[in-house]
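Just the one chain here, laid out as structure tokens, in the form predicted on its own.
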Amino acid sequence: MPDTIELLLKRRSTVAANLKDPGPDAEQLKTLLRIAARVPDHGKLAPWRFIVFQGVARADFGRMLADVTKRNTPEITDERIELEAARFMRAPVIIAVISSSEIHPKIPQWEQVLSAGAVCQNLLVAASAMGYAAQWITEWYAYDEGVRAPLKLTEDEKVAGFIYIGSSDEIPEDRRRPNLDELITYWSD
């Protein structure tokens, strides 16, 4: 118990661009995924779902990026354009969460987005867990029309966000956090 609360007040994200092999491997990855999925989830709908880039698929999704990157800014650099195609490439493996609410008699989407964004905190926590370092990335690509369909997301999907996990021989800096005493009241009537 005091090694998980130690995790947990220590965790950090690396910077995507900080992150190299090895990556999980693909037990490590099923593991990862498994306890992603265990999240809080009203009514159990499973109101998100993963797509995993790995090997040869990074590499073909970021010459995918850099088309898209084309068609939406004519004047666009040669450099604007390496830096898409190669925007997957920086970590060896990269885990879409898909948020997949649905209009439901009982249960409220927001309840469902929120479970979608439990599960990308799940994946940072398990990642830095087994010993990897993580980033939780949404960027344009995951907002762009013209992104969707390569995902093949539906009229009602959402990108949650890119989990990014790899190695790192970088200990990331703490951040400024907010202060506490600022944020907490309690109630009374």
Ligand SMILES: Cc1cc2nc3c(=O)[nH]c(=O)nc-3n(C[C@H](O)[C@H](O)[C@H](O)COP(=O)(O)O)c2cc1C
Second form
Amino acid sequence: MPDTIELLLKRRSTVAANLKDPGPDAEQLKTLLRIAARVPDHGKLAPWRFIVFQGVARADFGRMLADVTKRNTPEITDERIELEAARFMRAPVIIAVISSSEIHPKIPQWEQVLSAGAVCQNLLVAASAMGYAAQWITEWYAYDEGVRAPLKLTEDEKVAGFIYIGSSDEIPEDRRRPNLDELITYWSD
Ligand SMILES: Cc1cc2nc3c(=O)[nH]c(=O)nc-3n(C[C@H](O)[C@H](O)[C@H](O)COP(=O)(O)O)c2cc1C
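Since the one above is the form predicted on its own, can you give the form predicted in complex with the named molecule too?
To see the whole picture, the full complex is given below, headed by that same chain.
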């Protein structure tokens, strides 16, 4: 499938601040989530789940981020409050991928976490294939204790990423890529 190879060779993230409407419609969103869930998954545990943010929910989430920031930083500026309140307004659709790994008798937790990473990458690739632009972001709120409760994360859960999805007119230039010669060896005994 030359198109797939081309897409994978060229895919780039678009900085969230440069995303805009339109985002995926309801049907496309369903497809994206189906693709997201089609990742390798040792033990078929589905060790991940999704939280979708769109419409007014994005502003609600932003208000919560602003409140948490105020609690964390008593001497906060108005600019910072505005920045936090507007974070989820950067894209029409944001999908939080939650890694829900657990101690399992056979499947190492590490492998469950890797599967959540694959979910994020599937979302990026699928969004690109649909003609959207996207970015995988964690920023501070993926790790903040005060954000865990509003996201209803259990003790074992972690945010694997917030996948921002929208449209963009710009075609990002390629970035510097690692020198593969330094990273690849061919094993021989
Ligand atoms: C787990 C993870 C978290 C990331 N978090 C951020 C972030 O918070 N802010 C950011 O600017 N880029 C973040 N990135 C990097 C971007 O997703 C992206 O890789 C980068 O912009 C390079 O773009 P590319 O995908 O076109 O190579 C993160 C990447 C990963 C894998």
